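One chain comes next, on its own, written as structure tokens: the form predicted alone.
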Amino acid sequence: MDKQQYNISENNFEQCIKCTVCTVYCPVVAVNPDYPGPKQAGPDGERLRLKTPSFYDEALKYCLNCKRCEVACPSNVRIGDIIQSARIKYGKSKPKLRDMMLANTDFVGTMASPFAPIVNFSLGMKPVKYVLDKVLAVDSHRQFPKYSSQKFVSWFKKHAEANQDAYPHHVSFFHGCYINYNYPKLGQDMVKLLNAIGYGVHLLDKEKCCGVALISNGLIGQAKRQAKLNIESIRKSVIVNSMPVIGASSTCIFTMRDEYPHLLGINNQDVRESIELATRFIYRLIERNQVKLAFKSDYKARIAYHTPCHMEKLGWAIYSTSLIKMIPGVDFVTLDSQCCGIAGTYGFKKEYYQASQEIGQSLFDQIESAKVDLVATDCETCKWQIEMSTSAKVDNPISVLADALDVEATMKLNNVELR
């Protein structure tokens, strides 16, 4: 039966009460008059598109998929899903070479890592930036994240893997592209922290990029293939090996939990609740009095926390902020976090760069005014955007905890004895 023929939507646009609060909270509307806004692009547009696809508006490409409209909606309309589903179903524009390069993080990371010093140096050169701008339309102002010469997976297999079975409890770690190719230290901090509370860390049998960049760049077939592979590996971990799957990236976790079924049609209901952010996992252990943390007496830092958009949608910022506040030497600063503007690959593209920076400006001003030692956030692309646009250093809450942790005292508190 053709759903379009019978004017039935797979999304819940019928629940929209036309209050327009989603438009008020949309970060794009304020800086880009060409974007019709979430209400018109989402539920209003869906009514028309169900009658005829010719009502599809290419201006939907300006949507960041930040989900702030969904957070604000009093009727729980999946506005962002409606917009992204329309782009997948009706969009006519094909991915450019630039889009494919930005979206294929595993391929580019694998190619870049062996030549990391050369790649990092080259991407910072003005002539290279000029060529990327003029030929590929990657804005010349955008700074690229540095690549690491040693991938996290290589470090883990060489230095950590052999010891993980000795711990009394076990989890699987979805490390993601950023940790593997750009910032292995965050993965190392994850292992350090989890080991200290008695958890052995294991890699999934197979792992691909979560696919968020593929989805946003229109490479849906590839996104589905990678999602299926990831979910199969997660099922083996959760159902066969009885190990939950945790990650450090709010966007990766959000994508696997919510975007896989909503946008890619990948059923994950049997394992969804066993996929979670590491800070949530650790906080809940502490809340249940199953583990305790001990911190260095000389650790002092003024730290602000930025809530990433997908973290806001998950509703999990409380776990990260609560853990940071547990560190006795932390002077915690609460930010009125708005979208930072980068939205994954969105802020790299020449046609969106200026809007990306304008969206994030109020956040950048807050950070500069706060005069903090560090900004903590659970999203790697937020880190790139904030570090590029402010004088602040940015790190993941897991690294904050690992740096402040007294490992020996924590192991003693948790009676961790290696088998």
Given for the second form:
Amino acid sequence: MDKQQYNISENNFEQCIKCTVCTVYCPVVAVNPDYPGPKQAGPDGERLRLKTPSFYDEALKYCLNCKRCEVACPSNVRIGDIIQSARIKYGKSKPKLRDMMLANTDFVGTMASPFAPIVNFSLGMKPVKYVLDKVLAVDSHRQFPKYSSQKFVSWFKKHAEANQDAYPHHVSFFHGCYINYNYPKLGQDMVKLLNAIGYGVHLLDKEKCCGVALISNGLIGQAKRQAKLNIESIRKSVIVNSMPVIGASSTCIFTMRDEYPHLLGINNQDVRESIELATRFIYRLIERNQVKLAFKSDYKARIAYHTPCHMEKLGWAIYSTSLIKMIPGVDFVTLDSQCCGIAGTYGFKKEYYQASQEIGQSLFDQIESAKVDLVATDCETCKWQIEMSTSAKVDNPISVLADALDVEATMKLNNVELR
Amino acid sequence: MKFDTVIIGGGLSGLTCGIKLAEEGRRCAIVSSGQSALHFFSGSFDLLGYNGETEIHNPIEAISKLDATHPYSKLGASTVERLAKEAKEFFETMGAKFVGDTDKNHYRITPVGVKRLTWLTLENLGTLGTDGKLPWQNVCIVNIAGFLDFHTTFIASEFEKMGVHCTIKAIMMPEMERLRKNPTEMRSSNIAKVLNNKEVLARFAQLVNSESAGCEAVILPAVFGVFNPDTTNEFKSLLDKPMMLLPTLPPSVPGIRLQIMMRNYFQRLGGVYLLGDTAQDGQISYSKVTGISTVNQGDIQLEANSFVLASGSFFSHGLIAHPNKIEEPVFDLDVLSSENRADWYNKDLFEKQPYMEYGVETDEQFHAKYKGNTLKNLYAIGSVLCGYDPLKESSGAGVSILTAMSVAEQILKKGK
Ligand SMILES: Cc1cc2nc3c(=O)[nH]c(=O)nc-3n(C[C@H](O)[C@H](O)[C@H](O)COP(=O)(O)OP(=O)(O)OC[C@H]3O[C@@H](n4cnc5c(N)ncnc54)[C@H](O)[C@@H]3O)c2cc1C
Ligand code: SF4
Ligand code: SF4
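Since the one above is the form predicted alone, can you give the form predicted together with the partner chain too?
Complete assembly follows, chain above in first position.
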């Protein structure tokens, strides 16, 4: 056996041919001279770290985990994974109180929802922002996403759950934190859209935050616990109940498919292919002639699509854009694919605020000059960033579809009859 | 997912073909594993520069002397001439201006200052006149302090041989010093990102002007405008004397700019560009490809009337060398190569390497061959093809662009 050929480490850093292509496309390198860049932080650094962990450079924390380097690498080196794994393995800086708060979307959301009006009001207040900024180092330029007073799950249980069994087909819906605490309308849009094509929507047995923010803030133990719980619930849905799992957030879906096995060491091979974005799920049904969509004749909008980094990595933007383009009244605008700069909780931190805005600047300029009614994107943090930095309104493709959908005509087209 | 044409590989060849098709309204998708050989681009497109050690000054006239298996022989001299003339305009519409003529090669200057015959050179990059000389007697070669991918002393010694007096200067700026914190990252593209800032660019120009006082022209590394095509000319307008840029060691800033320009142009024409996705295998039935599957799209196949393989050579994994076999990994197409590994290479590194001519076999129209038969709707273009040595002949970009244009014409002729 040719050893050289078969002896490849888990994160395949030895495949690197030192071409520096990754560094060209890293959004952080362009704005932060303290960041060594993907090649140095990834495969080059890994070589050294394997020798002595003391080569670990704390500057790796500047990595957004956007994976644009991986998408560009001609040798398929898992650069982003190498960097994140190194942070998990060697990182010494302890998460601050602020990091814990930003990371624990579930806990903070649960605490905030009952007091939504007060929380929203106070998060917007100058003195509170001042404390957040000065004490917790959450940048005061940031507007917090508003907390909703009724959680998605409460709405679902009250108004939707009872008749879901009556539909001919069934899926499970991983709603994620954002829909549950901040924007239940997106969840309601999902139910509306799926019901119209004959799919009953079901919640998972137990759902926890996918853990993306826990991973990026170094809270790995907790991330693993939540990941295990999610995968167990997903297994029950997929294997026992034959229901695939769909979601609306590219980051949640990407995390559960790829970060669970690559960064948290959680095996999801048996269910990975059954975890996907709703837009891909619906696109497949349409392509296989199993489903048709009918749209309102008076729906008109000029819409640009922004490709979130994790969507670029998944390679699935095509499904969301294809569905939006199916709406007859849509005038579609293509934006160049680039990072918006927020990267989850990264852009909320005071020390990264400026870099975060610089990274997104040319995207913001492009959006402003495109003069669109709406920017569609599959990621909630991209939505915050773009809404905060441009005059554009941003919505998830699922909401765009639901708004444009002629529900009755769609149900008729698909012969949806409730049992 | 259904398209008119699906192209595997988004480098120079795949993008040229995709743009030509999309310009005519065809629904086209390009799948590309990663970035392409353009990231190593010298700034010059070669057509045909050498026959062994002999210089070729008119590439069109030299085509008749090539082997029958050479892609140019398959195209024929008149098609090569027609398409090559069209190519210059093709790149200009996208915003990339080149100098050079199809029937008359010119000299470009390599990163180490040596002259080499080529076809088209990006404007502002170094070329020599028809007499093989620089138009100046006294130049200043300016580098950025600590930048190791631009070899000023090699360049100066080559220029001195041409009778040009050279002064070498290195400029220091605090913004560049910060890059040096990490010596391995003091690379062309990172410098270009720093020079993207208008204020830094203006200060840099001022320093170049004062350091080169008394010289007729300045010679600089090509580190301008990685994401912005206007930066180079903006910089030029700030200088008080003529400037000439020379290619650096990779990554190539002009090449990256060209890659981004082509990709954006293709997407604006409605093309679908799936970057970071790899074609895994193709379904072949009755001598036709019906669909391909990719890593990211999983169970959703990419289907089309025609398919184009533009997956590059060994470097881009379009060809894979196993211990005893050279393989085309997507379809397992017929590959021209020797079965004996010892025949693949020449022990003298600087000699002609047989493996350079290995690649996918096709018929005269570039239909790929599979188990001895040609596939009716699968074309192979660019550096995945067999029968030529881009390095020794200086023919790389020419083959990639012209086979792409020719195949696009054939696909368009067939109708939708
Ligand atoms: C280092 C280097 C420098 C060169 N410099 C010059 C120069 O300065 N001037 C010149 O004239 N010629 C040059 N050449 C010759 C070069 O081959 C051509 O100029 C040209 O760029 C090749 O283009 P291509 O599109 O055929 O292949 P490539 O540029 O190699 O593109 C192939 C693409 O296909 C992708 N791919 C491969 N397999 C798959 C798959 N299974 N699924 C999806 N995607 C896949 C790869 O990721 C890659 O992006 C150079 C070649 C090399 C290797
Ligand atoms: S792009 Fe890939 S191969 Fe090139 S330096 Fe980066 S990791 Fe290495
Ligand atoms: S994951 Fe993104 S931020 Fe991190 S190194 Fe790669 S490109 Fe840069």
